[in-house]
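Next comes just one chain, in structure tokens: the form predicted alone.
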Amino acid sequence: MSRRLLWPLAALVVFLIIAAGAPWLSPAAPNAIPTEGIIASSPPSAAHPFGTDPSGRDVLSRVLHGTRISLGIALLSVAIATTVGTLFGALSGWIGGRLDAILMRLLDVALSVPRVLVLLCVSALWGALPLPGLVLLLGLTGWYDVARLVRGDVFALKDREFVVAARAMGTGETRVLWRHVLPHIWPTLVVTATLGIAHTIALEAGLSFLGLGVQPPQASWGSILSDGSAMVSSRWWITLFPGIAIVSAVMTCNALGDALRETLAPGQVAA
């Protein structure tokens, strides 16, 4: 295994082990508004290294348990925008024709319009998501690029001489679009899932920190910087950690990404 391929997956087996193992990782609960003997928005110190935020809560456990939601909403999300994808792009490549056309013309509709515009709207007509609907909403507009890649590897592949021979031996189609197509294409969706991840955990963010993804009090990495938006200045550590985080988890999914291209599909050109 190459370098460039180990750091980054080292660092998101990290990530998956924090959110894992959040709730024992954590000093405290991240929801949990002490009575007694704690100073809201106290700098990080020894007891508390991440700090508290205005209602004396522990930074470091709402970060820890962050990253269990922020992660979770994008593996989830991407897991449904990979199987929606990869339904279309393979249906509309596979079948070819006029199924083809009209369903690439659909594609080419739900491209041209912005995916930010369409979360932004959804979410302030739907008002406060529960968490299985922005789950949902992000997967849901985000297969379109993974259908575009599945549906040229599926179309490239349906003619190539082992398919042509799966034919003549008697395969039905669907055997052969399930069994001797599709593993072709696993390089080109693993590559796809992983940058997607990165952009999801973005987006996630930036709908938590305007208020219209997790909501409070549940703790996101999104959420925890709207909470101390509003003092970045005289309370920084409120706003760094969670950045910090959200950075880093998205560097390391790209990374991952761009490794496993030259990895697993040298040929695919970077989006």
The other form holds:
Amino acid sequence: MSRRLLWPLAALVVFLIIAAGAPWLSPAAPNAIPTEGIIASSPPSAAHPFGTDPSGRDVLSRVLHGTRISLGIALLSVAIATTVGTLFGALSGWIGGRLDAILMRLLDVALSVPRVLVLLCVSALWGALPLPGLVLLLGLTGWYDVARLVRGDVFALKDREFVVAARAMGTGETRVLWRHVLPHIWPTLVVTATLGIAHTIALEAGLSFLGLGVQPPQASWGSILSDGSAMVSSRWWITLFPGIAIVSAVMTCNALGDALRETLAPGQVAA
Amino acid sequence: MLSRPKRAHSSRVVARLLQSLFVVWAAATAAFVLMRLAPGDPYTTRIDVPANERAQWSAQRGFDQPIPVQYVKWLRNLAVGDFGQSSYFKRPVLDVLRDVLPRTLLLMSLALTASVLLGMAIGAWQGTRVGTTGDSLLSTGSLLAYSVPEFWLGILLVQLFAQSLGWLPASGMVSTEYEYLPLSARIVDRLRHLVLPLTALTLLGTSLFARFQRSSMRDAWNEPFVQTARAKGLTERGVRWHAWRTALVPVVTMFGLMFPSLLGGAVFVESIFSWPGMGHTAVLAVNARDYNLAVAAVIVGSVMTVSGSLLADVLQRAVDPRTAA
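Can you give me the structure for the form predicted together with the partner chain, which would complement the form predicted alone we have just seen?
Now the full complex is given, and it begins with the chain already shown.
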């Protein structure tokens, strides 16, 4: 395995371990408020390496638990987006003709509105979305690129010899798609999904930062940042640490996506 | 013989324009439906208004009518540029747009120009030196810049340059004493307010263009025609120019396609820096359930995206002789 692939993969594993083991790794519960002494925001110390927020909650524990929420939202919504996008794209490319034309025009319309605006409108107008709603919203606004890429791949593959041969031998349509076409689309899917996760982590953080994503007191990287945004000057630790977490997670996924793109070389199937 | 391809070309342009118009209409309709489906109304956030007065307001604005009736009326108004009244700003949406849109366009066009120039320079430099230390460093740098969310970058910039160092203003477009300043000081004041939001947006754009230009330059650099050019005895500068011309095509296409992501970035950057543009206004609008203004924001976003992709087509034709019909 190339070194370019190894580093981001190792980092991703670390993030996943943190996400899975947050309750055991954290010194305190994410929403625990001290039962004695003064409730105040204190700078990083031995007891609280990332400091505490104005409610006296341990920022390190919140960031660790936030890993779970932020990564969970990103992974689940990208899974939804990839599934929907693959189905839509495969249908469009495989059947072709008029259906393809109609679906592609629909895709043009969907792509024409900046995603952030759609997210803003829905999350603000429906007010405080619960987590499943947020996952669904991010998933259902994130599949357009996948659909377009899959459609292109399927379109290029459907007249290839091995596909024609499989059909000539009497293999059913679904089976041809599943067993002969889909395996060639994997590289495209893996790369777009990895880059999609990076993008979704940043988007969720942005939305939560604006108060429209994950709702307090639930800890996600974005919502912790949002808690500290009004007091960056005096309480820098509340915004700094979740920010570093976001940047390193996004960078990990982007680096992994880049490395995967070079290793798997998607799009080559069309050649 | 000459007139025939020309006609084909112009009819293609017309078809493309009609298609764009359709896309904008469909996006606007979708936005309208979405807003009317949303629970609550523009008065949900106003607890100070008595119920009967609220009903009267709703009736005045036609909110009590069936949705299809509202839609036809809305579309007819929209066709003549009437977006309705903004419930938040208490004046016509069109007036609000006239104020805020140029501010966003200013920010975006400056950021785009800077990003393209910087990104292409960096990427082209890297593309001919793939694998060297300089290339790896720049690649890591652009990966980092590409991975930093705009809003966090904004917070860092404010913290560093406005709060700690005090060099630049943290928010807004002009200072409070702007009205009392002489002309030269006014210009300086405006420029000083531009620096931080522009830096945040430009860093994002530059990393995008650099990443793109690097890979296209690297691909062009390995093409046989580069060898040929060198064999012909072209100077290294000339060879580079040759390769760059080819590597330009995907980057130029990218230029137009970047509009939506830049507008998305503007939403966060404008919110952080309280830059009173389209993005900041959209956030205010949705939070205040200002339907008309929110729909207008979606329409503006869609128009920008569509014009971006039209521009991408035009630019591609301009730089790539193969696609120029």
